[in-house]
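In structure tokens, the next block holds one chain alone, the form predicted alone.
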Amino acid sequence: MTPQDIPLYEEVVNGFNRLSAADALGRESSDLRKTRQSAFERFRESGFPTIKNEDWKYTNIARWLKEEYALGGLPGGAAAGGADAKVMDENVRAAAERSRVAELDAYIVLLVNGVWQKDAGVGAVAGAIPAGVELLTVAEARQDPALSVYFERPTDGKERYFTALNTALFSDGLFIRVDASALPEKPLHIIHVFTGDRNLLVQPRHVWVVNRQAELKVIESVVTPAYAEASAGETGDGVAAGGNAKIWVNSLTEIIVHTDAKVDHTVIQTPGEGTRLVQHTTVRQKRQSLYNNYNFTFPGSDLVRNDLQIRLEEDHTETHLYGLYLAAGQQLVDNHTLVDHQKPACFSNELYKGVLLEQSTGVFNGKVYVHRDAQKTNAFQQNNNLVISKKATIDSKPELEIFADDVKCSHGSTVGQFSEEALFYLRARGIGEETAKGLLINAFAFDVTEKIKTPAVEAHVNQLINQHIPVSHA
């Protein structure tokens, strides 16, 4: 398929000529003017990958970008929020209020399309922002000169396809910055609610600073109106996001750990059917920091593929990388890691589950990179897939690439389905097959949820497992 041959690309050349003709765009600064046309220039090199591209290989979009999507949050294009797109009304709101996490004492950020609801309302506390932390949107913070120079750099300077393309069309997001030493009380619960009255592309850019010494916690929920029904109980008959429109997300987030501080992260994924989920994320970590990440993809949007890119850029650092994906109907789900030892003495473990089931297909590729000058390396990685039907599939492909000679680095994978014996065992004690299938499938997950550290975030997603685990999969 040529880029021709693809309606988004089209609109997308078109959207940028709009964007650089715009008023808004002459308010930015020279270097992110210069970024963004570079940017472009490298989506319009590369185009949109295929499974010809190695980081593509086992995820072939082709069939979702056949058809054709509006741009969000452009001039002359879609409205991306905001009062006059009626982003508040009562679906929406439902779908934040039900991405909400029980007995969860958090700061609520609401997020529509990309665009933060400053007075949306949505939780006793929302709009309440603790001290020592600052919230922009960033098509304030894009106009500042002190911050603009966060968005001047490319995030990776090798980035192609949906990267390049969010560097030189974003519009929104949330800026968050977290004063040295400051240390919340309470996490920040960002609730991301996607949704459209037609095909829509949009294209969020977050980026997060957390200063030397300052800890952050955060929990991102990803949900549409249409997940909001399915939690609710309702039967449905797999309404698509925001109705009848499909809803392609692409998304960037840039998270900065300074000296000794300390980034708790973790994101949940329950967007509905119809809702194609593209989420690039880079962390960079400088000396003495940590970084936990825990992310959790359930049954639901037509793709998922998340990319979190991991540089430690100075030495004692320290990250843990912690995933649980389970797919269903024909969904496909896709992890992509690379964490990338860059100075000596740092510490890396990653561990990342799936559960595929009906004619789902699910793709691990999770690459350690250590450099000539990273001794001391500890770095461990592993990937365990749990396969209930016949017509499921799992590409799996953990890669180490050293250079330097003093190190500890190991990895794995494994594919299996269910154990025999284990089966036996429980209904010998007079447990029903399928409850006992459950059994195995919670055991499978308990080893990614019990890392959680918030016990009200541990309920949450043990309650939307046992959701997506219904009998009839099993």
Second form
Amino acid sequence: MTPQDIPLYEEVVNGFNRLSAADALGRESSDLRKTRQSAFERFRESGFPTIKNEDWKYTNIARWLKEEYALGGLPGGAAAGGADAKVMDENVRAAAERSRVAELDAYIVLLVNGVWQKDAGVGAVAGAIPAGVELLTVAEARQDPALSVYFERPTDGKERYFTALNTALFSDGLFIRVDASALPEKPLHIIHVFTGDRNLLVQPRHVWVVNRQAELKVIESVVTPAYAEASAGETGDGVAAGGNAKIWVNSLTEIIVHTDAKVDHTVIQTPGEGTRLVQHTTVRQKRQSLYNNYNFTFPGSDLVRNDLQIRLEEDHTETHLYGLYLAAGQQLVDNHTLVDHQKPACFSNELYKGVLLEQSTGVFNGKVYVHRDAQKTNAFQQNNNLVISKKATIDSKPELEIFADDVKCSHGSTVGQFSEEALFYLRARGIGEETAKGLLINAFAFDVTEKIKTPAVEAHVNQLINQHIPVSHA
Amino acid sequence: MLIIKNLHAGVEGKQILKGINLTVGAGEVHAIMGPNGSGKSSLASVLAGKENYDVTEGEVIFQGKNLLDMSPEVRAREGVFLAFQYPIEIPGVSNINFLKTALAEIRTYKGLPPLDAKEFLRQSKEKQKLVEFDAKLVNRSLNEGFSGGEKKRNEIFQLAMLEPALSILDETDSGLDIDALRIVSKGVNKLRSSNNAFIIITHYQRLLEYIVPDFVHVLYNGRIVKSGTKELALELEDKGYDWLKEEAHENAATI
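Structure of the form predicted in complex with the partner chain (previous: the form predicted alone):
Following is the full complex, with the preceding chain placed first.
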């Protein structure tokens, strides 16, 4: 498929041209405009990724690119034909409410298609923004000369495909800044709702800056309205709100963790059918900083592609990455992680587990890159998969590239089925086969869920696991 | 309670049980002894419903119902309990949740309301005491990191909680030191009643000093070649199995 055959390619090229012509970028700096222009050039060269590209070898997105999408949320409202018209409605509100974590005292930030709904009334009971935390919309931040630098970082020339596309066309999202030494009294719960009454490409951009010695705890929920209806007890997975509208999310988050700062970051992805979710997160860690990421993907969304890149830019950092993906139906869930050990004496540990049901496909690609200067690196990685159905598949690929000689690195990857012996043991005590399988899936997931430090969040995730354990495994 | 008639079974085409006949009445304790490879554990597995065994001939009637038609979980709910020779470790499934789930499913099957949390806790404490099962182990992952003795005691603890009609103890004595053996036996003896029955599979006579059987059967080459009372176990202890093997071969030759 050449770029010209993809309707969305044409749509974004036209969109960018409209953007340049309409003076829609407001007070954006000339550097940011240049960044957009060069990112757009790179996207125009690369187009959308195909399976010929090493990073997309197992993830064929061609089937979803045959559909037409309108560009949502262009800067300055340059979208075609009022694609941004649909924002808050009762379904969106209900989805947001249902994403809330019971018993969790958090400050709620609701984003609909990347736009912060400050007055939506969701989470009003949560009170004021915690002291030491500053929240801005990216629509404001990108036009603020003092903050512009966070968006105009010259890229290394490798940026292409979705990240280049996001940089060229992003308009809104959430900008978080935590003051140096601030210890906010409660976590932020960012609820991302994606919705449209027609097929839409939405491209949020988020930047979090956590200053020296500060701490930030964030829970992110990614949902579509119909998912919430399904979770309320209706059968089957939901479809995107507005009937058959498809939502393609191309989200980019950059997190800067300064010296001695700590970030605890949980992502819970439960959007419904009709969603294609491409989520890129780059974390830049400075000296002695700590970053923990817990990523949970559940059945629903047709495509989930997570790129989580950890750049260890200074020494003595600590990083923990935990992931659990539960895929079902025809779903394709792809987790690409990169831990880039650039400096000495950094520690990274990664554990990703997958449960593949029905006809789902899983992809795990975990790259650990240890630069020549990164002596005394400790880097560990583990990926375990439980393939439950004969029609499900998993491609698991650990990649270690080590150029330093005084390091400790290990990796492991397993793919297995239910242990027949464990299953028989449970059944021999009167536990029905389906319940027994449910217990074993829970047990498998436990290694990851037990790592969540906030009990309310752990309970919430366990509840989602229970909700999605299927009745039939055929 | 249990009637086994001419039971033939095997794995992957290999015949292991070659015509077992055994009747177990309520209130009885039967010991099944025999040399390694005679089919003792296979008999236990077939009764519990392990799916890799094919039953080629014969029938098993449990409390008037055809046991062989039932799935493993239905057998358990009907009242068959197998204490495993090698209990499985299942990290991530807590011992107590596992028991709660099992008990709830069994009670639902019997049309009984679920036990309330308080009553469950009370029973659990009482039964833990019975087998001197460490309270700390109850909340741990199922058998994970348990010693051999702790695993076996956990089997008897589960037995006590689930109150089956027929308990099959598959080499529960193997790997137990004398103290653990005493504790396990004491637990079993307390659970014996006129309403339930036990099949005790063992290689050694030692366990039978503590749990005194009403009947002893010797299994050899897939058949019960000799049955008797507890004195038979003592005879086996003295003379070993060889004389029985010879007798069995002679019998086979004359047939």
